[in-house]
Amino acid sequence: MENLKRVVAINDISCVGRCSLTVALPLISAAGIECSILPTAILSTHTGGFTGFTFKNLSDEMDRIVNHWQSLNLHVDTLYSGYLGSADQVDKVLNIFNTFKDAARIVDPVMADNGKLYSAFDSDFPGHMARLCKGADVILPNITEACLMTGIEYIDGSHSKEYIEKLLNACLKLGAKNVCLTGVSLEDGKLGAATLSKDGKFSYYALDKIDGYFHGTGDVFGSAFVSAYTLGKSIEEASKLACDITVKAIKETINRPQEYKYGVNFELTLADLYKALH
């Protein structure tokens, strides 16, 4: 019988609050694929909405860790990087790139969105993050990301075909082989991915938009993305998989009346992400 495929997801472990490994582990392992972890930083709680939190930077950790597995001859299938810290942990992911040789790169260049930066980084990380970038199977930056690494002006609201392809188009043109685009809003009301791959071929998915601000989104798109790109979905089916269970996600805590900075009741999407990919 055939092993499970395994996914190393690296990103933040957030105590509290449905974001980063917290969101990767589960549903990427609901997929029926083995998920590993290699945690960049551990926080009390997300940084969305909560003060006081805790935090601890794991970098030196990570090194020892991936020294560990290289130990073991393990392999790996897919490699998915999410949220990083610095310009140090960028390098670090780069370094395991080049370990796992083998393996698929995902790279989602957490570190911005309605425009801004996140607070947290300086100016000169978007070129850091385009760096890790360079050679990925995959990317999935937001508009505002990808404004940042290609230096395209931000444009909030709805878009035009014409700027969304200009966006993928300097995206690839950063070194990644394919390209899906989140946040994309091509008439008033909607709101889903475009994706362009390596061939040429431009893909678009909306769903109606639903109003409000949501912690983890981002996290359960990807994840649901890596899962269906792990098993073999192409870029425009994951993309299109993974904007559903986003939407499914968004529903079920909207239904279920609570803080919305502890993030989406994804937990309740998780039979169906596996009934979609078996």
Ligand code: PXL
Second form
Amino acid sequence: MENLKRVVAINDISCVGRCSLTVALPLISAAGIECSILPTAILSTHTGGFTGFTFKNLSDEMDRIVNHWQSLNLHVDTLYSGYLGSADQVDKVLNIFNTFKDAARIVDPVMADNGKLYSAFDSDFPGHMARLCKGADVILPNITEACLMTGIEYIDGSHSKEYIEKLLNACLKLGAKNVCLTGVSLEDGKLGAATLSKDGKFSYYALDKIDGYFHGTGDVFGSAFVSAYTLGKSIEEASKLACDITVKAIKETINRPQEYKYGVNFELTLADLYKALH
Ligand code: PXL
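What about the form predicted together with this ligand, after the form predicted on its own?
Below is the whole assembly, all chains and molecules, this chain first.
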């Protein structure tokens, strides 16, 4: 029996509110991939929609954990980075990229949505995330994150193909090999993702837009994408599968807006993810 693939998810533990590691662990595991973790911070809840949350940065512990791993001769197929606790962690993740040289590097530059930075980050942070994207095989920004890293103006609502292709090209200029941009709406009432791969190929995929702001969907998308990519799917196929899983999770959640900040019911999509990949 062959070993399972191993992903290392570098992300925070938001104890309540289904995002980051509480999404990556179950989804990547359900895809039949071992999900190891490197926690960047621990919070009582995520920072979007709750007040009074606790936050503990884990920068020091990350060094200790990686030092120990270096003594293990660990095989890693994919390094998947998400929400970082502070800007200094960008250099830590770059070091990890160098340590596990054979691993694919997927960077979700988690820091903003709807035109705004998340509350924990200051205006220098996008420059740091752009440095991290430089070394990546694939980056997974939403439109806001792509704009913040490239200096292109943020446009809400639906987008022209010209605008999306300008953003995709600018993302590749950061130094990443491939980009999958989320939150793309080329047509009123449709929402999905667009990709640009290193061979210059664009792809688009969209489904009917569901109204509402659903927290944690970027992490559902990223975890499904990472799973598919790690199992050998192309950027285009991984993007399509990640859209399908994310929309299914949203459909399992609608009609209870007061609950949206607790994340989407991705638990009801785990069997679909496994079936799509095996
Ligand atoms: O889902 C992105 C995310 C991850 N981690 C934390 C967050 C957010 C978005 O708000 O606050 C702590």
